[in-house]
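Have a look below at one chain only, the form predicted on its own, in structure tokens format.
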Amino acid sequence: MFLLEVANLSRKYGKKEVLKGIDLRVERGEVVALIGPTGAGKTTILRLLDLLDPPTAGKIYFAGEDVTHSPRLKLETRRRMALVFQKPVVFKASVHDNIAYALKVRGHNRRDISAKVSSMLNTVDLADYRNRNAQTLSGGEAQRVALARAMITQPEMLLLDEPTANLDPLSTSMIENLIQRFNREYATTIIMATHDMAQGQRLAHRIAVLMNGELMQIGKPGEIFSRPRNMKVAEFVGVENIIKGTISSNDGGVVTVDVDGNTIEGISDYRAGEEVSVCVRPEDITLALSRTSSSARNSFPARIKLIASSGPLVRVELGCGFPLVVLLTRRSAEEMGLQIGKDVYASFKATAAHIIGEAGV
């Protein structure tokens, strides 16, 4: 049984439809990242899932029970989940009292509260801040207090809205470690909205792409970034090599794509004559100084247009009848003596060419 199921969920504000027919299933213990541009509906869906706002249409099932409208079930269910907003809210009270709040309103005794808060303070590395006014904390510290307050009751589901927005790299790392720890040690189901796609890849078991209120694609991180469903998703997740062409033949699922007189082979069920785009990840392309014999079905003579360092990697822009971006290690670039104007061969396998049609299947 799924912990959370959402069926045909929609939300309107006046005449504006912010969410459109969202279908989503989340397993117990799963981490799902919601990504999408500003205004895509990420915060709206979190508020609906936390039962703060009612949907205009659709159903929300928690642990198999329809909790969409029943006031009693909504109250009971909200006690089994927690939501942490983008800007952490802390009360004008000590760090200890901020974290203890949820236990106090649930009627826990003083000894139980003291023990649980002390343990949670150690977990979020704020034991030395126990008696400090929470409103004097830094952004990262306040976010840890908000997370601790949310997790003190050990909710079954934790909803996070941009949990590291505007935080420095060290604070971001600490928050990400806590998210992973809560998921691992408490088996907490986590749904998080994030603008940081790399963060989604690091933390999530699956990523859901929201655009214009629609759930465009959901899948494992590798699927989203290497096999986007359509051009909108491909462009949003930053696929750098998107090459437009026309299917010239299909031989048992191996297609040939004509790109201004050049040909690219890929795997697809599109028919001859259909206009498509070929997506190739930069790290799936290899460079060589001469044409070599390999299993790669696609090999093109190319000239280096630009070279730029990117940490331990080097980004190489090529011209080979069409633009192509390649990522390789700094060591490989140095060993080949790569420089602007140098002629090379760029190769990639047919299986590395993800083909998207005009309709985007």
Second form
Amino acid sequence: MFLLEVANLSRKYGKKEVLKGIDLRVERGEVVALIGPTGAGKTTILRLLDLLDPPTAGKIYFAGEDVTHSPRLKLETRRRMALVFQKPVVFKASVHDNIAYALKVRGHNRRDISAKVSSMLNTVDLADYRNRNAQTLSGGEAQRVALARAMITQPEMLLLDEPTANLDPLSTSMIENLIQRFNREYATTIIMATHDMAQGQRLAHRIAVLMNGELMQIGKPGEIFSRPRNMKVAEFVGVENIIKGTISSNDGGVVTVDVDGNTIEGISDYRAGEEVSVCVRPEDITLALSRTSSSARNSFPARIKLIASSGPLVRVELGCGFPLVVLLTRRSAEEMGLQIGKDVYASFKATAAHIIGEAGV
Amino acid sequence: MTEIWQGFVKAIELIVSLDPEVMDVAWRSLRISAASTILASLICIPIGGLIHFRSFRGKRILINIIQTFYSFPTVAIGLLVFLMISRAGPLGFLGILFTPTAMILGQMVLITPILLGLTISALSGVDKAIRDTSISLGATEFQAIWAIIKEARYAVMAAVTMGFGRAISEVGCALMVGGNIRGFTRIMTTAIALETTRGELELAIALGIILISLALIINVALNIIQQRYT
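Output the form predicted in complex with its partner chain next; the form predicted on its own has already been displayed.
Then the entire complex follows, led off by the chain already shown.
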């Protein structure tokens, strides 16, 4: 059984449709990242899931029960989950009292609260701040308090709305570690909104791409990045090589795409004559100094236009009738003596060429 | 001029010597106004919280009406309460006309709009995220309202102080429903009014000084609290 099941969830604000028919199923213990540009509806969906706002249409099932509009289940269900907001919110009280809040409203006794808060303070590394006024904390510290405050009741589902937006890298990695730890130690199901694709990849088992209130695609991180369902997703997740062309033939699933006279082979169901885009991940392309006989179906003579290093990797921009970006390790770039203007051969397999239709879906 | 000066000197003497009459009146004033402020606060702060928390039709208008009553004439309130508790009135059976109880009731009615209105505006100053956070952490409606009130505690305290200030300084209502009975319902304001008309200036001035000092002390205390904690 799924912990959370959402069917046709929609929300309008006035006439504006902020969420359009979202279907989503989340298993217990799963981490799902909602990614999408600002205004895609990420915050709205989290507020609906936390039962803070009612949906205009659709249903929310939590642990198998329809909790969408039941006033009886509202408080009970809310007490099985917690939401951490993008902007760190702390009560005008000590760090201890902030973290204790959820236990207090549930009527736990003082001794129980004190023990749980102490242990949580250690977990989030804020033991020394116990009696400090939470309003004097830095953004990162305040967000850790907010996370601790949400996790103190060990909720079954934790909702996070861009928990690391506006935080420095150190605070971000601390928050990310805590998220992973809570997921592992308590098997907490986590749904987190983020606009940071890399963060989604690092933390999530599955990524859901939300754009303009629509759920465009959901799948494993690798899937989203290598096989975006349409152009919008491809552009948003930052697929670097998007090459437009026309299918010239389809031979039992192996298609040839004509790109301004060049031919790319790929796997697809599209028929001849259809306009498509070919997506190739930069790390799936190999470079060689001579035309090699490899199994790669696609091999193009190319000239290096630009070389830029980013950490251990080198990013190479090529011209081969169409622009192509390649990522390779610094060492292989050095061994090959790559430099601007040099002629090379760029190759990739037909299976590395992901083909999406112009229509978009 | 000498008469006023003498009255002033005499008044200081009365205060310094803790004159029983002066102290009795001042102490009664404090007790009655404190009681009315506390009782009205216990009613108005939760109701103000509820009005702030819930959204309903006519909320804006209700708040406007409440604010209109901030400066409602005290004698009008006095008249209203008088009509209610006079023997022929609906609450006449209580037999509380011309008692401190009636004065407390009158002052409660008088300061209710200020307490309600200022509580609501104090709570409006609280970040909406506080409400969402407490609800999301499993608070019931009243627990969430309480969390919001706690966030705005200094502003709410200021509202209560304003209410107390209006209660202790008003004269019309206390005179009409209290009756200014010596040793029973005579308070500072009614005493000042009476003694001035009788020409007993020193007593009036002494009570006036105490009243102003009290207002000053309360305001200074409030300022210190607000500066230190907000």
